[in-house]
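This document starts with one chain, in the form predicted on its own, laid out as structure tokens.
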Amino acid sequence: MHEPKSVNPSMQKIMANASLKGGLSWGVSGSAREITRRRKFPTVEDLRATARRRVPGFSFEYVDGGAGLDRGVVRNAAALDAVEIVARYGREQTDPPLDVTLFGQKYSAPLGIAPMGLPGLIWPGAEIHLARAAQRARIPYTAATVGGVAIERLGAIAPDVLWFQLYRLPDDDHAAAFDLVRRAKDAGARVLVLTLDVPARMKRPRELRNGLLVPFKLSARMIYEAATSPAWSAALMRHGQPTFANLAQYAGNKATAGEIAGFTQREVRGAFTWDEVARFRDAWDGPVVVKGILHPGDAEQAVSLGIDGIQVSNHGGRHLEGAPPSIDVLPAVAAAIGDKATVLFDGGVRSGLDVVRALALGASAALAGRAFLYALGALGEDGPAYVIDLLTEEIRTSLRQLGIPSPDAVRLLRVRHPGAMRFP
């Protein structure tokens, strides 16, 4: 073997100078520590790699993991690697505008951030960076049902982009749920998002091996996890142990955490009937979406009640591990429905490329939910705003290599999809 040769220090200071320029790597500018950042986190798998090293290991099982073996969650990744788009070249190439109109308003990117359960898990006070983020960004922030900061609080936060997720309580003729709307309206909630693809709640057996609970009955090894995962902690210490914050009123007046916890788990229950839908299409005055659609002829019956939007889903692979991937139904879905209602997509979106590969099957958007949580485990309260910037950017030079001007474009080009589904 050769021994490297060394550099002298006149040649070090020109390198790191240039370095600090963007002058030496590919597509990076700005400050020095957005260069580091950068260089240090090219893609969503390195804040993933870096997120289960800083984070205590039952967090990052919670946020990793999906239903039985976690080959829902594998197949969903592969399936989207495997779309293939044809570029086409000889057009003038220039930065192409990324905004996009959903529901009659403008955002500044085909992307949102998708509903999710708890995320305080991987960085305590999660939703209120989030939240934060997408209003700076002005992107859709879909704020979750069993999130850990009252939606109040987060329309405060986020009052352009606000979106609201809502599981099913059928007790008391969905008293609780249609109070939760009300309140959804009242902080400034832009749409309404029904989830229907959560009839019953699947095993997750890398939860079970943690004794994940919430709120958390600390064992020895949680207690070593915590303790040597310094920053999680002190966040921890911040803003307290993750709660279900929207459903807290409804478990009883001066519920204790653990009672609101078993409250939840009574009351979230069940898959909305069409019926129902149509209840809470009646009662919201604005855009109402359905997620979780995998079949056309569903989406076909939500649009005939009044529905705006489509989210195709299977829920991230974490509650139906032989679920087909989200990608493989989306051509299929868009189809069936076509302009009748805004097409909107979920399901392993770790890239700017898998944006565009969802709008190039029929989506108008794309809604990301690990990236944003590997984010904020490796890099805290920045970590949202890191990641929307990667997306953005990768979204950009993605459409610029394929040659078209606009998001839209992308349907013109041509598109290989192997494991497309056919429906009868």
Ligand SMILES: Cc1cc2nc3c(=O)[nH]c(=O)nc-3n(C[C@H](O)[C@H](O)[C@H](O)COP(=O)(O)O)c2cc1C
Second form
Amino acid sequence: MHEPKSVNPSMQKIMANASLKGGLSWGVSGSAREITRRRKFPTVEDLRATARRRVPGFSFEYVDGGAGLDRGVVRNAAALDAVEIVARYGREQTDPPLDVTLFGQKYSAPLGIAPMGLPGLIWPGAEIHLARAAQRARIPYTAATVGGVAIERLGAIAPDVLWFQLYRLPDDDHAAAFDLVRRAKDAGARVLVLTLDVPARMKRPRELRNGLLVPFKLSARMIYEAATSPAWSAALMRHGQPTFANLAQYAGNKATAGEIAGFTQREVRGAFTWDEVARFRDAWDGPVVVKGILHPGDAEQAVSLGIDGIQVSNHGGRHLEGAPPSIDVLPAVAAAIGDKATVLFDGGVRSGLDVVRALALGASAALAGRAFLYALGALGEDGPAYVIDLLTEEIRTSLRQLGIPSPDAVRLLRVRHPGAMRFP
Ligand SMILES: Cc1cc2nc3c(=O)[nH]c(=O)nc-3n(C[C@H](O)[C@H](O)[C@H](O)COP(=O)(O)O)c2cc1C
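Having seen the form predicted on its own, please provide the structure of the form predicted together with the named molecule.
Following is the full complex, with the preceding chain placed first.
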């Protein structure tokens, strides 16, 4: 079908009314603005393409890139694409309820926001918009240790859905990390997420080429890129330059943004040992998740320490470029721990169907990272809510298409998973 090249104003009105009444395009309804957005951004890939044009190049590269030559990022997506699920037909069609209970709390969908450091680079004030959208939609939002907005502020915005991700700060017998954990608890975080998969700092060439280094130096190119991204620059004026807000108070009284960045670079290091995991488990009165698990043996070890959740993840391809796609180890990890802990998944989620694929292979919920950041880059503060709607609608239609009554029933279907890894 061809769109008319130019439409006169009265024709435009008739078309807008038609859209509002019945919806001219497939499955799209709502206000004229929503319909326009749905037509412009039917997929996360459309959001990504617009984000690339709308934000400075150095911000986009920070978010989009992975370790090395990005092969891990590419493999995550390819491995998810390769997972096929066979539908069953002939049953009564119902709209499957999407809500899911994780660690004793009900959420509206098996979808969450993964922790991300400095998301304010792609859209200044990002955490505030992510937290707000998650709270409204009742999906988990994981605030990051190296976030740009302090945990106390996020707790006030998202009191019902806030999780907190902790990196290792080993100095002074983990004093700063234990203090952060206390602050997260006081701020109302419900789940503590310990990230294990960062034993070394990996090279991300796209960040190096763009000069995203500590100490940070603004280059002429960065200034040019910011100046030619007016909406992004206006958001920067409103929210200020992103800093490591959670860590600021440990960097010394009146530390400058540069000094806080230097402190973060120096002090946040290494991966938790199992002994350290046990110590943080004891310090947290509530559920604890370990993130970055790829081996069933590590999942079993965590469970034996009383960990409540395993987040199967390869950090979205940002650390070990040669790690397997997280979807390819998910079934083995899920089989190893059975119902002794809750299995979560992240890595490459770009659609509701990807979430359903993860559910089919043993996860109770999937978390997305970049999908939310692309939405912020494309739509600014409206982005997170937009992508939550987009993904939940796709989860619902995928489940309907598969002919099953609820998200967990997807595990009963026949799945072809060519990349599935076996562990002897
Ligand atoms: C810009 C960016 C920053 C991230 N920062 C963190 C972080 O501070 N802590 C952490 O545990 N994971 C971090 N991650 C990894 C995500 O939590 C998640 O594992 C990953 O993004 C999932 O892959 P996806 O982006 O393909 O959805 C980051 C990811 C991105 C894209």
